[in-house]
Every structure is written in structure tokens, then in C-alpha cells.
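This document starts with one chain, in the form predicted on its own, laid out as C-alpha cells.
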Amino acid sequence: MVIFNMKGMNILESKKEIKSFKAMDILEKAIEMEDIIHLELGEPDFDTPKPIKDEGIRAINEEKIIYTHSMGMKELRTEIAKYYNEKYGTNICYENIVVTAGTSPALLLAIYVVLEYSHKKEILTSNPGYACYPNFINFLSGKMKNYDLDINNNFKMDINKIKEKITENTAAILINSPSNPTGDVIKEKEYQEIADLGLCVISDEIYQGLVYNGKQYDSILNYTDNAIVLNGFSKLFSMTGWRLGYLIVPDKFLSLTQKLEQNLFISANTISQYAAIKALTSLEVEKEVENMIKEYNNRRIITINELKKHNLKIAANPEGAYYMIIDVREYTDNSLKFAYEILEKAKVAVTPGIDFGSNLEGFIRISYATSTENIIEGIRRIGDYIKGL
């Protein structure tokens, strides 16, 4: 399948199978059923803060709905740079910000420009890791190479295992902190070890800020200039449907990134860009986000306590994001089949661990981005079902 052909670029052909996202398959089946508790997807159940919504409405009413610059509105790019510099202690300029229609298009652009610029094929990714990473890499005719996370140490990375995977064909390493699915948070020492590999780094920071112990904000940009960062507004600001993300791109990748953005996407949603400016500048929004984080932490603690109450084995203690991994290897070696059994018999939608890589086979993931009532009842149903086995 030919993707695109632009002057100065190779024609890429995607020949590998694109695998379905099992969490979405389960969601779609769960929607058709009744009395289902949804613990499968990581979507905040909080409303978008009112000042953000009001700003979007104002943009519509004032007819601010035309195309913007392909890289994004200058005011928004400036606020994103300011936000990173103040929160993360970085030193970036607005010129290096590219606003996108969500972080998924941002990831598509990041992987392509790295592969094209390096003339190499391999992208290192963690096992387990976000379910869609392999599909992006395969779609762009790259080659995914996994490094294993330590299942006995909260799914922490082992820099020596990563070094073993590096070859002359390695284009970049793709990292994610806080992590989906494990909730692990990369620490300063680990960031430095990653930077010291000398590889280009693609850093997915969409869950940044959703951290419950220690330093809330850190970035690979504090440790290396050879990195592309992707982030957005979906998770921290509860703006999933607004579809707005961004890239922080080194100078060497900017021209190619802009060409791709112009040709593939024209520009990001104008209304969402105005709303995002408010998200980054409103003190009321900042306070509301702080309250969301406190509530997520309360739910995290409740989830841990309820799982223990029902003798369900927690595989990792999450420090960030809003996911919990449950070890069900005692009951199954087929997490996808087991997830469907839980859906049909316990009326709870969960995500099978195999979605995230072979190292999570025999595990399931639940999300605590839902009400405490749903968490308590959902875990009770899962516990009762497993007890019946």
C-alpha cells in the first residue's frame, strides 16, 4: 500500500498486518451489552473544565474557525513552550512546537521523520508497551524491536537489556512515561541512561502530570537534545474528544515535519487550539486539574485496596497514569479469551494483557479513570467470577 510520495522522500509500502486494538474490540462488544462496567479504556470521566469549553464556544461564536498555520497558532505554540519551560525546567522555543490533531498523528509524524532522516529501520520499544506502537511502526515499514521490562521489579527498564538490542540499523528508542499500561514513571537516573545511549529518542509524554509520588513533571528534553517529544491535552486536561496534541521537534527534523503536517493534515482543529490556550493559561483550570489528580490518586488507592480485598494479585504498583495490571496467570494463559469471559459472565470490560506485548500474557489491565462506585463494583464482580473458578 503506497502511503505518500513527496519530493525528496522515499515511497514507503506497508506490507505487514495491522493488528486490531483488542481494548477497542472489547469496548465495541461491551456497548452492545447491558449492565456493563467499563474498566477497559483510559478515558477520563471528568468533564472538560468549564473555562476551556467556554473558550471553544467563544471561538465558534466569533467565527474563529478558519485554517491556522500548519504548525499551529503562534499564541498556542508560545504557551506550550512556556508551559514546558516552567513546569519541566526545559529551554525550548515556540518555533520547535508543531500542533497536531491529537497525539496519534503526532506519533505518526515522529516515527516517519526519524526513519526518513536516519535511513534506518529499527525502533526500540518496551515489552510491555502501548498497544498501538507496533502498528504505527509497521505501517511506516519500520521494524519494531522489543526490549523486556522487568516483570519482578514493577516493570522497570533495564538499560543493559536495551543495549543488547541496539544495532547499526537502530533509528530510535520509543519511551513512554508515565507508562500505559504499567503506570511506571521514568526517573532522572533512567532518563540519563537513555540519553547516554546516543540514540534519537521518541518520548511519549501524554500522561505527564498524572503522577502520584514524587516529581510530577520531567522530560527527556532535560537530558538530551536528540529527542522528539509528543504530548497533548487529552489526559491531563480531560479533552479526549477535542483531538489536540503537539510535537516538540529538534531543528533538524522541523522542515520535514512541517511538510508532512501540511500535506497530511493541513492544520489542527482551530476551535480546539483556542480552547487549549485557555487550558494552559487559566488559574481556574489549573486548580481543577490539581483536583482531578488528587481524585485519581484516591481512586488508585481504592483500586489497590479493593483488589487486595478480593484476593486479586496486583502485578505493579502504578506511580502515574490511571491503570492497574492484575496477574491472572493462575487462571489462564490466554488473556484475550479470559477478558471476553469476564465481559460475558462478570459483566465487566477489561483489557487483555496480550494487547501490550507477550510479557503481559496472563495479565489483564483495568483503568481507574472512572467513578469509585464503578471501581468497587467492577472489582467485586471480577473477584466473584474468579472465586467461582
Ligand SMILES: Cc1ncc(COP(=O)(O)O)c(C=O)c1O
Given for the second form:
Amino acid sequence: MVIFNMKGMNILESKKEIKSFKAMDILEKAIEMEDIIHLELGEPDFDTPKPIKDEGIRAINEEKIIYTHSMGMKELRTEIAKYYNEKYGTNICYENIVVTAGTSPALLLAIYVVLEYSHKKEILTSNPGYACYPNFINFLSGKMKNYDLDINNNFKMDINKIKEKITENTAAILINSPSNPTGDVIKEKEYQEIADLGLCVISDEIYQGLVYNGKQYDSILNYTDNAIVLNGFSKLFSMTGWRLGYLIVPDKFLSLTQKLEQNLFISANTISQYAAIKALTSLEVEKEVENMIKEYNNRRIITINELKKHNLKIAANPEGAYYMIIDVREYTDNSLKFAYEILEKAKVAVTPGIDFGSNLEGFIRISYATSTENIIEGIRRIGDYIKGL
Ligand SMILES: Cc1ncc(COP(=O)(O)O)c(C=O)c1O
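Switch from the form predicted on its own to the form predicted in complex with the ligand and give that structure.
Complete assembly follows, chain above in first position.
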């Protein structure tokens, strides 16, 4: 029996092993300490744009507080489909959108539906990859099968390594671009290669839009119909606490997805749904989001320059999201211990690479979703600490 204690809030007893999130342990410890610079957080530091907040307040004042349709408000689903089609060049209908309380519940539904529908067990994911994926797959009695991303290849995917892992029991491949933790962005040729595998694809597109070199928005849906897309409002619109996300689901999975959404969640947060319509339709929000993307890019460039200045090695090619991987293999083979040392001695909170899979042991992840002052000072502290080793 394992106790799952994330942010000290959820205590869940289960026979399945759910791995504790080391980053959360570090965050909790960092919160108790003083004068800590937080480079571990995967959360935008920007406020939610005002028109979105105003719309949420309006919804409350006008008592828009009852459950919505289990699939979400038709108006929101229509705007999501329109937004995807305009920004991402896709061709989807509102009927295929299921609104959820964040991308995390969307992930739960997507994995369940694919396993149930296919009667297969294995989900392919990358190592390194988002730390929660193994827990979702395990919780749903699936079997995670990792394909390696190689440091010598900048942690880019190698389609042959994926092909080697496909068996007759493969239910789907789960991809994430832009990537948490590497910041890598899947390019057109790679999307095409993934589509050509002929597998069902679960595509976590939560960081789409946060891309800094070249094409800003892309989707697996431009390459195959056999895909479930996950996205949400947390990152691009700075709405983590509003808890709103969605799935784009092919017809064959729709009724199963709806049944599950209805039973597990009834509907997503009504107030947030009203606010999300504003997020997708307000020109003022669009401008603000563009400015946020520009600012993330500024910070990305500053982070790269500061790391170089302090002789810290950047692994991977950080073109999207707001994460960077630092190679600290010269100093440690235990990234968790190293992260605690950096916290205690340099007073900077970072995420140990091991949270994201064995291929990131010996690496740490930093996030540049924070002020430039914090980035510059945090990297200086890490650099000074490492120089003293
Ligand atoms: C890759 C990835 N997917 C999903 C999520 C969950 O996002 P949400 O806030 O929409 O549940 C996160 C959050 O950090 C993430 O990094």
C-alpha cells in the first residue's frame, strides 16, 4: 500500500504504486525556507488577463453557477473548435470537444478510453517525459512502455527507437509537444513519422502556442485523425487555478468519453467555462497572450545566456514551453540529492531530472516562468555553488 502525498493535499491509498513527485517534496521544503529563488515551478507567473477575470466575476454575479452539459457548454465547445481550426489549421467540429476540469482529467479520460476501446494494455511514452504520465497509466491498469530519447541526439525522438517498442499489445503512443521537461518541439516531419506508425496517438498539446522558433501552433490532427488531443487553459492563458481543459476526441471514442466525464465529474467548472469563452474570443486577451509569449522568449534567451556565462551546460534544444534541462552529470549521479543540496546551499529550488525518467538522471530542470531578476540571480547562485564544488 502506498501513500500518495502531493502538495500535502491528496492522500490516496491504493494498491497500485503511484510515485511521489520529488519536485513537490522540494517545493514543500522550499516554501518553508526563506530567501529561496523558485526555478522549479511549471506555472506561469503572469496574472490571468483581466477580461477573463471580469467574465468569471460576471458569471458568478449573474448566478451562472449550475452544472453545464457534461461535454461542456456548446458555446465554449464551438469557440474551442473555431480557435483550433484558425490557429492550428485543423478541421474539427464542436461535437468532438469534451470540456474537462483541466488537462489532467482529460489525460485520465483519454488513457482510459484508449485502453478500454482497444482491449490492449501498453501505452508508449518517452523517457524522459512528463512526470505524471506513468502514474496515470499505472492507475488505469495500463502498462507504460518507454522509448528512449537520447542526450546525444538532444533528447529528440528517433522514430526507429519508437518502432522497436511497438507490440501487438500497443494501445497508443502518448506524445507531448512542446515538451515538459525538455522544451523540445516536435516538427512536421516527426509528426508525420508518428502518424505513419498507424497507432492511435494521444497528443498532450498543453504547451502549444508557447513556441519561440518558427511555426507557433501545430497539432497531431494535421497528420492523422486517429488521435485524441489534450489541451487546456492553464499555461497559454495563465489560468492554472481555474482548472479548465478539454479533449478533442474522434467519433469512435466519443460516447465512452462522455459516459466517463458524466459519471466521474458531472461537468467542468461552469464559471471557468464562461471565462474561457472570453479567453478565446477577446482581442485584448489575444494581444496579452502575444505579449506573454514575447516575454517568455526574452526570458528564454536570458536563461540561455546566463547559463552559458556560468558554464552550465544546456541539454536539449529548448524551443518551447518554459523549461530548460541542465546537464550536471559532471558533479553528480543523483539528481534528487543534488537538487536538495542546491536548495540548501545555493537557496534555489530546481527539479531533479529523475522525476522525468531514468534518462534524465544527472540532469536538473529549471523553469523560466519567473521574473528575469529571479532567473539571473538563481542561475548565478547555482553557478557559484557548482564552482565551489
Ligand atoms: C505536460 C503537461 N501535461 C499536463 C499538465 C496538466 O495541466 P492542467 O493544469 O491543465 O491539469 C501539465 C502541468 O504542468 C503538463 O506539464
